[in-house]
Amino acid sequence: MPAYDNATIANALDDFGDLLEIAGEDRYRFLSYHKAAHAVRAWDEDIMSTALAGRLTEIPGIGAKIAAIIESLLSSGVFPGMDEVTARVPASVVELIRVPGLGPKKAKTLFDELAIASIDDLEEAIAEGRLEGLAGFGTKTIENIAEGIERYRTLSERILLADALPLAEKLAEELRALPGVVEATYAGSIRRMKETVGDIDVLVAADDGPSVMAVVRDLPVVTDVIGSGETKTSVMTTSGRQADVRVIEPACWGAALQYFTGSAEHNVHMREIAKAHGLKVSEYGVFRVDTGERLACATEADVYAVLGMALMPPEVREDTGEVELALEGRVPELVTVDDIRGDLHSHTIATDGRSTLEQNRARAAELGYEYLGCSDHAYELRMVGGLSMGEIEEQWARIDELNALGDGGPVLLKGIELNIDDEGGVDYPDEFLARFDYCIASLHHGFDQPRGQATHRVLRAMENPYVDIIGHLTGRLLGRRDPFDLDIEAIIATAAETGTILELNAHPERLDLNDVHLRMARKAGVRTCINTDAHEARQFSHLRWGVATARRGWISPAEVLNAQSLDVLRSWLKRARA
């Protein structure tokens, strides 16, 4: 039986939903598949384990019909009903809507009018001028699509960390259980927790390489063997991604793990320091240049210690100053998931969320949170049911009721996600904003605005005494939507002046702020808040991705709003200082 992970099943459900939309099916039908895909991605248990236990319908949004489809995918890789739909629209048409600037309607037009069924077809049609004159495809649109194809081809070479890491963890877990295997783990950009990754690298410490390679070739997750030797095997997996598995001699495990974790720039700096000490560092160990003697390198700590350095967390190994700090023994304490005491960005069914206030609170209680912020969308975002002041009053009344239960659950905070308009204003009058426990303000429109205008909107919003946090600042969606063109330096400087907190949105498609921005903010003394922007209770598990990015940005618990007790959190907010 093939082995599929949550990301692969979720992608299959999303693809089928897109295909149904392109084929002109009922809106409710195709949205049900997208809803199911969201639920599977957020499900923090291996989907195959859930299926084997007969518990697929426990996943929010998964009914008996979609559960049966998932079971079919897991057991045979076959999607029931696919043949009927692909008889009308080829499955390859789905790829078209991955191109920025192309949606389902335009993809259907291209297929119906010009028989364009793939990105290669589209590229050829643009080169031949066949899109000119087609309704809805003006000169500028065609130019944008051509640029979008280039971006898509570049971005599609990498996948989200949240899609790659579970597969890498599963591979390492299976190999770690083999007889004779001392250790197994993932390396490369996954171990450094980069927001997107290419191939998956797994290292195995064992003496019998050929035996391990034989097992790798027959793993359920493997669909094709690209190449295999005594110590390295490259395979294609059911996720459609390549995985490289290397066997390492246990005695030099630390050197290999350090080398294959990288980054390349970090390793170059390491080699320069080693050379100055008359040493040579490679994946095979640390050696004295004059005698060839191999020094202790069974662990990464051994390798760094030989060079007079403290062990550095993998996330910071990007040659951005970590080597100098390690030489001084001043590696910073970085935030962990256990440091987080609550989440301040969550949505409910009152707007575009898929869980109730009660369900979100119950999930937060399971996570041991001290508090949970309810921050549904404000009125001006009517497309997702933004709340009127009257509706907010009703929500506040329910929050008061839940907080009065005395059941030991997390304290619910009255928050809101405001919309920043074209002038930098937000949804409600000041006297109403003052009644929230805190306010997040976010950009939700105007992605094509020039830098000056987009930046002005954020700067103006930060000057508002009731805007405590700026949400998902750049607005990017990894692989799908480019960020706002913003003057980040000016925004960080103003945040430092106004005491505005910048959100690190932990949704795996956002991770916004990124690690570079976080280091800039940290240097300027600007605090951050790691939120999941959860639209369903299970999405609180996305926190791990935000924490990983925070660690890449050198963020400590002392710099994170929601790593503080509730009393300290309140004291950090603008309204408390005012």
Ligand code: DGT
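Only the largest set of C-alpha atoms that superpose within 1.5 Å between the two forms is called the rigid core. Residue numbers count along the first chain shown, from 1. Because the structure is predicted, anything quoted here is derived from the model rather than measured. Compared with the form predicted in complex with the ligand:
- After superposition on the rigid core, the Cα atom of residue 391 is displaced by less than 2 Å between the two forms.
- Core-superposed comparison between the two forms: the Cα of residue 22 travels 2 Å or more.
- The rigid-core alignment places the CA of residue 100 2 Å or more apart between the two forms.
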Second form
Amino acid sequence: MPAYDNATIANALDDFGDLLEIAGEDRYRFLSYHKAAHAVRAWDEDIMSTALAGRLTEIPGIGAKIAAIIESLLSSGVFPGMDEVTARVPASVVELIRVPGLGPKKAKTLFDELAIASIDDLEEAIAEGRLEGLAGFGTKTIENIAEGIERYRTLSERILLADALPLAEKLAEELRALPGVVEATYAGSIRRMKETVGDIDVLVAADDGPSVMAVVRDLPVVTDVIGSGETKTSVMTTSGRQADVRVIEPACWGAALQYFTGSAEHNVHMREIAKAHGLKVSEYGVFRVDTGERLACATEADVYAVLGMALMPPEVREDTGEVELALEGRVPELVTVDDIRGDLHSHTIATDGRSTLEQNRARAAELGYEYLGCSDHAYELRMVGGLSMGEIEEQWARIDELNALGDGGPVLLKGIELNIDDEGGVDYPDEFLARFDYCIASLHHGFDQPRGQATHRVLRAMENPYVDIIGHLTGRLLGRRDPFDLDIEAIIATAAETGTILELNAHPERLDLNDVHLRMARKAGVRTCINTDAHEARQFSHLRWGVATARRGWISPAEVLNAQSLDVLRSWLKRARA
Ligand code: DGT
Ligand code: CA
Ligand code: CA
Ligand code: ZN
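I would like to compare: after the form predicted on its own, may I see the structure of the form predicted in complex with the ligand?
After this comes the whole thing, all chains and molecules, with the earlier chain placed first.
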């Protein structure tokens, strides 16, 4: 039985909906598939368990028909009705919609008018100028599509950490449960928690390599075996991601874990240090060059210790100074999920969020948070329901009531996400801004503005005495939208001068500031705040990706606004110091 997870089923339903739209089916029909996809993604239980219990129709938005489709997918991998649709529109057309800037409508035009059925076809048609003159495809649109293709191609080679890590954990867990397996874990860029990863590297400690490899080839998540030997097997998984599984001799687990965690740059630097000591490092251990004697290989710490180095957390192994520090026997103190005491960026149904203030508060209480900042969108972002001053007064009244409950829940803070306009101004008069507990300000439009203008907007916003935090500074969406062109150095310098905090937005597609910017910021003495920007209570769990990125940026708890007690937090805000 193919092992489909919720995300795979949801993607299949979305693809089918898109195909129906391109095939010219009516809106009611194709939307029902997108609604179902959304519901499956939001469903907390494993879809397979729900199906086995015969409870698929309990998922909101899933009727008998779509339940039958899901059952068929789960049991046989067949999508009923697919053949009939693909007889009219080739399935490859769906790929077109993955290109940023291309929706089903445009894809339909391309297919109907020019028989373009894949991204390769599209690229060729653009190169030959065949899109020119096509209704709805101006010069600017064609340019955007060409850029979109490039961006799509780069991302499709890399996987978001948040997509790869759960799969890697699952693989490691299944392997760990096998007889004869001593240990199994993921390594490579996933263990270093890089924002995107090229593939999934898994290591297994076992004496009998061939029998482990045989099991790997037959795992439920495996769709294809790319290559398989006695100690290494490369496979494709149900989520379309490649995984490399290596079997390691248990006695030398540490050396292999160290080697395959990387980064390659970190390992190269380490080998130079070894060489200077007449030693040699490989995935099999640390050896004396003259005698060939093996000195260490059992644990990672042993491997580093023979080289006179402290054990560095995987997140900083990028050869950006950690090797030198390790030689001094020092390790940077890095923030952990447990250090975080609250979240200062959350939305509610009052704007574009999907949970109520009460639901967000309840989730924050479950997480043991001391405080929760409500920061819905401000008035200028009316397209997503930005709040008027009157509506904010109403929200404040409700916050006061909840804070008076005395039920041990987190303290709700009155925040806001202001919109930075073209001149660097923000919403509402100053007297009103003064009444919030804190203000975040973010860029939400003008992504193609030149560096000078975009930078100027941020600098002006930071000079505002009521703007405490800049939200998701560069606005990038990994693989979907390029960042604003900004003078990051100038922004960090002004943040330091004005005491503005730069958010680390923890959404797995944002991770903004990124690791490099975070290091620049901390060197300049600029503080950060790790926020999820949750649009739904369950998204508070995105914190994990933000903390991982903070660690890659060498951030310590002392530098993080929401790792402080409420009193200290308040003292870091501009309004407290004024
Ligand atoms: P990725 O997959 O592109 O996100 O990045 P990594 O770091 O996971 O790279 P990958 O999968 O090619 O190799 C996993 C680790 O194995 C890598 O971090 C370091 C180690 N490694 C692999 N090949 C080499 C090599 O030729 N030289 C060195 N020094 N290390 C290597
Ligand atoms: Ca890798
Ligand atoms: Ca690999
Ligand atoms: Zn937000």
